[in-house]
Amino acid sequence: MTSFDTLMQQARACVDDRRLERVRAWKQENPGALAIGHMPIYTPRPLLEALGCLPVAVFGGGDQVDVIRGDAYFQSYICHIPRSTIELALGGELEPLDGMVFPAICDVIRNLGGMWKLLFPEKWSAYLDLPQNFDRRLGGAFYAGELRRFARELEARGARPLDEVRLRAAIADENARRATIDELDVLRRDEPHRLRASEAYLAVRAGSAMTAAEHTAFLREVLVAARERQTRKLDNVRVVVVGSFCEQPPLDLIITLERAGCDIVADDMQLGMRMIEGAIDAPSAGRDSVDALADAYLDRGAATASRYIGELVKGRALIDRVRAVRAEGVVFAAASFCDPALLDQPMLEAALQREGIAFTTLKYAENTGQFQTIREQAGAFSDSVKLWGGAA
């Protein structure tokens, strides 16, 4: 058995890998297949894998790199993410890519689509316009025609014909990672001392340029050896960190929040990889495997600040996850100048002291964090819920 240290190494060079050397490895191995990024938000991987692609999400440069040229395409009052982007493509650790994806969750990530488009015309671009009407006969039948549209664009371009066969395998596939997921994420929620939150994120992120299939066997080596794994249980306090849903934060910021008292028992990290909660189901009669994403979609999104609620109770769905998972409190963990979740913010805020949940915000870039400033403000917060009690 791999141990759990060896795994977490292996985990950390994959989201170091910022040449993407795993994704010019696979080409060579997979002659004339496609690469296509995506941002670390939710996009449709097993249509692309279904494709004959290899589905790459797209972090930005995090705190590796130092932006220059990508300051000079977009404003300073914006989050961070697509100036970094920018900057790898320019100096060339996006080459492997033959395509990107941009999913349709705020203004900026739809700039950001427009500038790819005019700076590397050569590679095929797509918006994924994402329905916010979730009537099946309209948002899901949009969205359907969307997902064909990107299958008849790759196929022009080399990508496999869609086929109903390799889409259900890849289907079952992506749902057996989920599941696995899934595992991962109760083992953190029941024995938080056995996985900490910033190794799940490891262990997650490192299939961000892997197949379905081979992401889920290394997650299952990870789950065999973090439970068998000698750790002590820790004096925390149990919350759940919210407002991270595209941008990431840095990892250092993660474990300081866990070195400052607080087992992350949840998050909206990953969001890439856990948007559908629960499986992609077999299409019903006169259906097919498109419209089954479609409809997993529409029916098991995770609530996110970019998702419209309609006639649901904002906040509602934050409450019922911090009771879930049997958290003290929230902290909110939002990238600076993320319209999305600032905006949501206030009203998740009104929701949890409506119910008496503690909360604390704080803001960071992907590039920098006041880790010290940080430490103190949760461990301050971390205090305040042992003293004085957080979700009734």
Second form
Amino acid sequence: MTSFDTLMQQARACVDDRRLERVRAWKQENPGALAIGHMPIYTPRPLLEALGCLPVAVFGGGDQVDVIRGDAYFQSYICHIPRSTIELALGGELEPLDGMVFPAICDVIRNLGGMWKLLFPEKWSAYLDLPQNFDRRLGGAFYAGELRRFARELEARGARPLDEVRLRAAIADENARRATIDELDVLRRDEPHRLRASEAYLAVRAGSAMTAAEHTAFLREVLVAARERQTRKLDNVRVVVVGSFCEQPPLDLIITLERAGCDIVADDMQLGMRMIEGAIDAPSAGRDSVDALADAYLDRGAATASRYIGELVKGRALIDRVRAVRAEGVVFAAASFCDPALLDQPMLEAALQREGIAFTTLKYAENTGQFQTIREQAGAFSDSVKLWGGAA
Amino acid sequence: MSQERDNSQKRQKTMIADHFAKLSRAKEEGKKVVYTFVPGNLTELLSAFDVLPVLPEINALQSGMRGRSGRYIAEAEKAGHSEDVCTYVKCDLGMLKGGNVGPTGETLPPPDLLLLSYTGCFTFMKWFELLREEYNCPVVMLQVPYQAEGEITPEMRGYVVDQLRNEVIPALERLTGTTYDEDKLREKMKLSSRAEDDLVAVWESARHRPSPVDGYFGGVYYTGPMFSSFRGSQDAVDYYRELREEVEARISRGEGPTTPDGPMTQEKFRLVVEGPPNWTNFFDFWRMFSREGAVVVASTYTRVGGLYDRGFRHTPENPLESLADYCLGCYTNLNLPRRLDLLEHYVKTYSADGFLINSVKSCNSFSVGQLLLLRELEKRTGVPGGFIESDLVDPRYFGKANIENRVQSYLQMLDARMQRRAS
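Please supply the coordinates for the form predicted together with its partner chain, as a counterpart to the form predicted alone shown previously.
And the full complex, kicking off with our chain again.
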């Protein structure tokens, strides 16, 4: 059995693989196959896998990149992820990617897709217009059509033709990965000392440039090793972190929250891997697996700021999550200038206040390097919850 | 504006006052009120159901022009809204908390329906989620696909039409208790088309030297009826006919545009502007240009409510398809390459000496990518660009001295360049 520490080192190496060496290696092993990057939050990776492509989650440069050229493309009031992504692209670090997907999350990512078309016209790029209408005949039909268009365009670029059998297999792989991530989350929830949030984060993010099957195998190793490891239970406060679905907090920020006395028992970081809540069902009669992907997004898409809530009650999903993981409080951690998270936050805060659930708020950038203030704030929060409650 | 008003301006003022008076009486007269947004607005459909629209962006910009927005924004921030997000939203929420007194001093009625026309701006969705928390009324969402590949596909059009048929129209039928009458809608569309013809003639008049209109500062007045509550009405037809006649008269007299200080006497610079204006210091901003003899011959902000000068018209033949094309074709629903093409077209068609980007902090839909647009447009046209930053309605982000300094430096550079070319 590989030790837990070794697995974490492997995961860290994957996360730090800025030059996409893994992707380069995969392309060497799969000559002619395409590697397709996708920005947060969500892109249906099984579709890409069924087309013979390697999906690669791109989260910008994090705290590992000095942004020089990227800053020249964005005003000071724009969030950080587009600037570091442009920096990586202009520096050639995203060169192994044959295309990029820009999902509908906010106007920044949307316009970044347009910039891509101007800056890299030779590369395939596409905007994924995720549905905000959740009726299968309306938003579902439109979205399924979008996915088929993607498939046609990628096929024209050398991907394998879309095939029902392969798509079913890719969905099965994705479901297995999703179930394994669920197991990881259950371990975090029930025994957070065995698998810290920062460790689970690394393990999940390690799969950014892996196939679902490869990632599942890795996660299973992590699970086994985490269950076996000898750790000490801590007297921490159980919190849910909300607002970090797109631009990612630096790993050190997550560790800072933990050191400040918080067990992060659920979060929305790198939400794409958990976007579909549960398995993607097999298609019903008369429908195919593209429809099944669309239905999964409509029916089981996680409640997040970039998704219209329709007839649902704002904040209900967060409260349900807090209860389900037996959290004692919520930490709103949003990237600076993140419109979806910051516009959402007052509504979520109001919902928590109505339920008497304690919360605190902080902002970060992916390259934030100073954590003392955050540690003090999170420490004060965890102390206050311990002392005075605010329990769910 | 200090000078004598044109008849069209007086007419517009009366139209707007009448509309707000109707709104103030709406509840007692049993009229239904629908809040919706400017880009992709469905004014003809709403008026076919005889409901009254309220446009929160217009209220916010009016609050900005009347010096109230700073207070409203502060109220919203005190209530927990981030300093990082759109100030239109915060201004609107602050106004609501302060009693929802509209621009004419009359209290605005609460909405009976929130029609979320989700066109070209992510923030719209959050804005109406926030309003939904404040009002106990239904919301109907119209998702308008983004023109990411620079074209309207049959699938996109079909999706919008399907939502209109299956969700928006049934919601309006439930609200009003009346049945959708397509013939009534067709009549509105015919009137829209006539007004749109005249608006395009006004825009295109800027090809003359001197330009008889300012297509940005003056342009926001010209778009008033078209973008707000009057498209599809005889009032709008009359307004645009009168405006066009006034503009044609100015051409025949060789006159320049109206400015805050009276008619512009000498046109020195012809500019294209990208981005919304600042509203808190609108006339100061305008004077920075008009006093230097700079006229804006075309702007993109005045196309957020429709690209009529590129051929679009509301047509009665297939009214829902036409409404769909309208929503899909608004400026902020175009991808960056299409926006660049349009700017290039304006610079060349209107013989601009330069172009200027006013980048507003509040609006990522406009602002993200503008620095790339600046470079690419310079490359394509050989015309120099300028770049300034401000905000829509947050007075804290209008640094008058700094902006004036930048504008003057830019115009001096243009002047030197034009003199070199002339010699």
